[in-house]
Amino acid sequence: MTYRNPPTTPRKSATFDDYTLSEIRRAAATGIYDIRGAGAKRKLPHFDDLLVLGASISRYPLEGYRERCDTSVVLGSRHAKKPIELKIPITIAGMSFGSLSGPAKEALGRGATLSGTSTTTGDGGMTEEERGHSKTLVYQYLPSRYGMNPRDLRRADAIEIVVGQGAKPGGGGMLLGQKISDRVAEMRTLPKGIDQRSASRHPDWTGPDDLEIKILELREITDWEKPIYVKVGGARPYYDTALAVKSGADVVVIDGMQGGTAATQEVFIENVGQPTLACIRPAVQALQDLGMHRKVQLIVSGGIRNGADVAKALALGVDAVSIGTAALVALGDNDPRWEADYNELGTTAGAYDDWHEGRDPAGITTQDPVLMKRVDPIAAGRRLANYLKVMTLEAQTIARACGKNSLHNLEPEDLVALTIEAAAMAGVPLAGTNWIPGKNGF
């Protein structure tokens, strides 16, 4: 008599996961490496790992519907006769004009202004929808300097010099032909239909001190009026921010990995930089060594989504955020309702990322014309308002909880960690004790 053992369920390998192993037969088959936008899917320690502890008896809540909590900020107040004013610490990240259809750029500025907030202009250039539409309009200037002009420098009401993003520290973008149509190509003075790709670094410094030298430069071109931002990616924080400071930025904004970006590799996007969690201590522990916090306001940005987070990262200590792909998705970017045309395109909604080709169905990565007609940007603009109004609303939620009448008076000691990682990076006891890993040796 034979005797056979029981089949065994096929055990796949974790290391080489179907993820994996499709990348590699694509990477055989073509030669080239996989291009793509938005950010990292990989899962990282992020805002969820935190927990916020509300009041009950050693501190008193406030009661929602009668006492007041405050949400406004104020970006720039160091240097810049005319600061900004916010009535939401929420603000809206660089995102160009080329990468994005001017409907959803018009959009963006629609929703923005609503809220009493900003928008940014991303790498590309100032579009009229966008500064007509946006009261307060932050622009790039980025190392291609694409747009770039003293007119649009002196009409804008911050100025963000962008030395890299999360997405890609250390990494250019690059904008692909099909998105390169008449009206942008004339804008970043190109021929249409040509690959750009923007530079890694800017052309005119080395360092820190040439830095010092160009935000001189841009203050002097817009007569000291204009706040100066400087971009970072997350990948050295702490000496990032220190840098900025003395170089004399007004506002220093740190995009951990989870921030999304139009295009670049994927080797790229998942294994370069840190989480957005891991780069706000450093950030503000650089700003407090140099009797700067609150002084410099931070701004972070990269996989902000909700209220939790908003007030999440201002009990770290940061000023304001920014978000990108949250807002294209209250536009109507990766929309269920286009399902069949993502299918088309071999994807679905909730995983189109190929913003690089310019085929987005829901017309806001795009240039096409007739996809673009998919936005209205009225009624875009007010689902992004809607958005923002339920962030802030959240946040404010959380923080009465805590009994505190300011979102800025939210403080770590109102956060604990789920997880080692977390506690670490956030520098918040770990929850159910009082364990801070790596603080005073352990």
Ligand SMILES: Cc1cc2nc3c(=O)[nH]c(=O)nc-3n(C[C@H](O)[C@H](O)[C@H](O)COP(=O)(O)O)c2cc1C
The other form holds:
Amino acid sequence: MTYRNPPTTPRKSATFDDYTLSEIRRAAATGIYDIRGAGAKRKLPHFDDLLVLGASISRYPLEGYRERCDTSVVLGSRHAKKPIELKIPITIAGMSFGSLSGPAKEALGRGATLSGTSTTTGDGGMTEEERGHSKTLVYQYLPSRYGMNPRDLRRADAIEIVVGQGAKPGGGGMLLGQKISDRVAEMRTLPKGIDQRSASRHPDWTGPDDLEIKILELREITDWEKPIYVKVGGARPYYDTALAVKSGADVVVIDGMQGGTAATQEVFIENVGQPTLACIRPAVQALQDLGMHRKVQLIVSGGIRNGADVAKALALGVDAVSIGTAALVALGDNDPRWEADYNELGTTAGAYDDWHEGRDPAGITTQDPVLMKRVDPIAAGRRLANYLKVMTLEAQTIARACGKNSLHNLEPEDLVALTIEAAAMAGVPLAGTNWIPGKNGF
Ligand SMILES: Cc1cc2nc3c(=O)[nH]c(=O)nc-3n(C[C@H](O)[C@H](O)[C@H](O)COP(=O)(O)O)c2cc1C
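Okay, that's the form predicted alone, but what's the structure of the form predicted together with this ligand?
Then the entire complex follows, led off by the chain already shown.
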């Protein structure tokens, strides 16, 4: 008699879950690794794992409708003759023209300008759309040098040297042939329709000593007027921040692993780098150890979504945050109104991440002349401004509840963590205890 197991409920493996199985099948069928846009999708310790305490008897809250809560920030005051003055501590992160359409770039500029904040160029150079519509524009100086020229350096309000991105620290960019239109090809001085892989490292410097020389060179080209930012992917935030400061940066930008990208390998996005939350405390510590906290400003990005995230980041010692993905969503990215089109691409609104393919139904991550018309830059810019306003009001609500008349007066003492992991990463006590795990080291 053959033995049969008694009937049980079928059980799937947590290790070999449905997504993992589909990835194995896809790899087996195609021999091609997956490329996609957006940031890490796995659950990571994040700002949701922190809570703000609010005032009680020992702290005195401010009245929301009567008492001011300052939101302004100055970036680049260390060396630049013309530092950047922003009304809100939320900036628009660098996103390349090529990955984004011209109308999307214009909408970002319009929204940022309405809100009194800055936007940033990206791989592929400066477009007239963004220069024309951005009161304050940060110009990225990238390893690829696509679209780089000294004229645009001088037309910018600040310069951001990109060493890396949170989605792919140590990796370069990818712009697939489908998105290389005549205009993109011309700006990058590369052939149309052929995949472009951006360099993962700067060709003319190999370490901090060279970086110092590069920073000096950029200061001279721009007459010591423009603040110089250095952007790194969240990998070794303590040492990277210290080295950027030693090299002469005015502003350090740290992009955690939840940070979005236009395109890279999925295995990279999900497995390389450190969560945004884990990057902040070491970076602030490095600035404090060098006596440079608040003198060299710190901008953090990677998964910032709402005013609570802003308030918590600032409480941990950050000067400003930067947003990419959330800004695109405010413009109309992944909007359910295009659900039928998303379904045709085999996906659904909220999950669409094949931004490298150039078929974005929302018209944002595409160079398709028909699709990009779906973005009305004026209306989309207004939506971005509304969203930034709400984030700022939310952050102010939290700060006032903590008795702070400036967002920058929020402090680690205003926070507790919900998990041991978040407590250790953020350096704040686990809720209900006075325990900060791993307090004396990283
Ligand atoms: C469509 C897209 C294009 C991007 N292009 C660039 C780029 O050219 N240079 C760069 O430094 N970072 C680039 N990034 C990363 C952003 O500057 C930023 O670090 C990241 O989006 C922040 O995380 P968030 O998307 O969760 O807000 C890009 C991100 C997106 C979503």
